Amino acid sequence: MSVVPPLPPAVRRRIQLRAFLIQGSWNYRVMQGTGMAFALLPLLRHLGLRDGDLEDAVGRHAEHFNAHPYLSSVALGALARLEMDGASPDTIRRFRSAIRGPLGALGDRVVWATWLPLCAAVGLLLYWAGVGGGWAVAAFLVLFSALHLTLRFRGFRLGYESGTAVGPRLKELALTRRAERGAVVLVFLVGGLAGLLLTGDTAMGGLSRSWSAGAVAAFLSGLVGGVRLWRPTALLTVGLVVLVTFFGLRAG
């Protein structure tokens, strides 16, 4: 196993903080490419690249790249390792092309399709169980941010320590299997939420016609659209958490 070259903490922090802005210049031509180059710029300057060499390095990292924004930190770590090891530009380009698809699919499965709706279900369940709206929102934000920040910061470390061997390391984490288990938990949470809506003190019968119509429309949309509507459904769920909390606080 090759020795991991030390990365100055200040450079690492700059890369990780810039990674939060990786989609700030998203566009249809290079997608996250500009953001990747922006995040890695502190490392390229640390390596002492100047003038034409720096321009070439920024150019290759600004090429087309698209992955899940949270797991892009894994790619940033691995690319930083390649730059530190002095890998050739062709090697870096091939690695970027190979890793972006798997990171995108894995992130969508773990975060958007499992963790986001699971956290939203927890927040809704707490609210309908009688917990204050503010606490329900706080629980959602804490749970979701726990995985979000873990993927960003630990993902970068994993990528940097692994380099081009990051694929097997990710496989060892069995994130897809954990997502499947999370989906099972989500089913139970949704079942509990349904029970509270039907039998609790704030049951469906006490809702206005607009809320009842929205619930029926959401059910029919999910029944017809199935998994094709998972992203809009996740966003709608988060929106409902905010609306319910807002109206709950006003009523209180």
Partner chain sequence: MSIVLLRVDERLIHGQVVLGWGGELHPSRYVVVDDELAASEWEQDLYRLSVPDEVAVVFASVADAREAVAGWRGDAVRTVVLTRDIQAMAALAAGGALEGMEVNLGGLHHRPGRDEVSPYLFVDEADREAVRALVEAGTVVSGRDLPGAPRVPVDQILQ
Second form
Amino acid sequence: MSVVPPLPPAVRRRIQLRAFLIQGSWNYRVMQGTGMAFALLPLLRHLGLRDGDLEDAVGRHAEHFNAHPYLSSVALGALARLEMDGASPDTIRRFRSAIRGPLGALGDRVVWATWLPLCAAVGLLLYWAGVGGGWAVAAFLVLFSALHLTLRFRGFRLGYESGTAVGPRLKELALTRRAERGAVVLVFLVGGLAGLLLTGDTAMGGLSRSWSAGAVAAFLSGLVGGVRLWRPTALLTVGLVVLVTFFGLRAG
Amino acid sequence: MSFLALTLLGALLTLDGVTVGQFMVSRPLVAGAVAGLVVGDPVTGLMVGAVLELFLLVSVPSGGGRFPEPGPATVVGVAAAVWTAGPGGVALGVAAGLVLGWLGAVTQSMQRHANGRWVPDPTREAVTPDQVAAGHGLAIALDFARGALVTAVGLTTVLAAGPWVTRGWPLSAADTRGALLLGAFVSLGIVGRTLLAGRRWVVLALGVAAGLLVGWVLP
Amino acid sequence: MSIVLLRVDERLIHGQVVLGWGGELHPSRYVVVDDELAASEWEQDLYRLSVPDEVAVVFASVADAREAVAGWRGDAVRTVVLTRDIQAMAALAAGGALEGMEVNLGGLHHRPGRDEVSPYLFVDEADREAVRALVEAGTVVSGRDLPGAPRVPVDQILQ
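Right, and the form predicted together with its partner chain of this protein, after the form predicted on its own?
Below is the entire complex, every chain and molecule, led by the chain shown above.
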């Protein structure tokens, strides 16, 4: 393992700031590719690349790339390290295509499938328990941002420290196993939310008793039917509002 | 005045959804509270936001897939609920939120196709830093404009529809909430379904029991 | 037969495969057939990250895979076989080793000279040639990104 070359803090900060725009030009052609190149521009300029060399470097980072937006920072860190080490374009290309899948899968599982709904469930529980809307919103944002910002900033550092050897370092973090545990907590909170909403007129305006049976049936149908029921449910809700208004107007 | 402020808010929250930051202030729970503050009724804003959050719990901005876009949808939903007199306001708000979420997703997908035309393609030509910065910046600016447009179209529509709902809506506030929460309960069940594996149904049942208990103990 | 999925995807092991297809098919082994990868340990470490610990990941060169494929079809381990391009899959299928099975084209992205078949499927003449070779070797080829999505039929890919 070679010595970690120091990255000037000003360059690091500019990459990390630009990383917040990583999906700014998301498209079906190169997906996050342009965003990756945009984030790494400060480094490529710092390296003093000129003309053809600069264009080659920008080009290899602007090729097709896609990962979870927060965990892309791990790739940005590692790619910054590879550029600092003067790695070959072929190594960089192969690293990019090997890292995007795992970072995408990890992020989908940890952030989108677990942490985001978990934090939202906490916020919703607080709201319907009547703790106060401000607290509910604050709890959601603080909880969610804690992991979000950790992934971005510590992820960048981890990537920069490890370069191509980032695989085992990421494995050590056991993100998948932690997501599994988070999913158990989320299941509990989803149940809790259903129970709390069922108990009726809480301070925030819950369900009146006459709707309890329907609500239980709705919850069970979602449990049995799964994701394919989502679109029909949304359509039915919109259709119901339109129809009720229509018949209300005719009757009135 | 609040029409313009809400349009701006919708555009900013569109950016948060995918292109800039992804701090998740565009989630309905947060966006509902903020939009509520802008129109001077944070309580209604939170209510609509919370119901929409339940609906959109399964909807996350994953891997370039199409998903209901929460930001502008919540802004329009809250405006509809606050601007429309009577218990039908919340119903119009939630319905508008669901429709706008879909409209956001469709226009976002169109923009993603279009973005592919002006971002530089390194497999075809040499790419300069300026091309990268320009393509990237243009895409972000367009996303902002798209968010403003979607929000403005939504606001105009709910302003026009509001009086009809006020006149026609026959249900009480409690029954309106009940009807809307039915859909939210299906959505909650769906979230449970995507997580159920092994003995997790026991955990789910325990959660329901705990929720019922807390609900009864609370004043 | 216990090969539960044959898939061509430039991204190899990633979210769509592990969560989308894995959630539906519950494989306990992924086989990645790729000459370069079979020789590169740090890349293997990266690809293994997407897969739960209890699921095996095997990397094989095309030549080694041709030797082993009958065994994968025969044993009881539910296996997903992945290649980066259609050519590698066609090499694996040559001589009828995959006869009667379905080959899923799940991710070939835009590149100059390639024509768009669907948002996740771009092919050039060499790719179409390899698709014909797969059909000749007795496999059924179609495009599909996720288990629930509609299939893109082979005629549309060959157009």
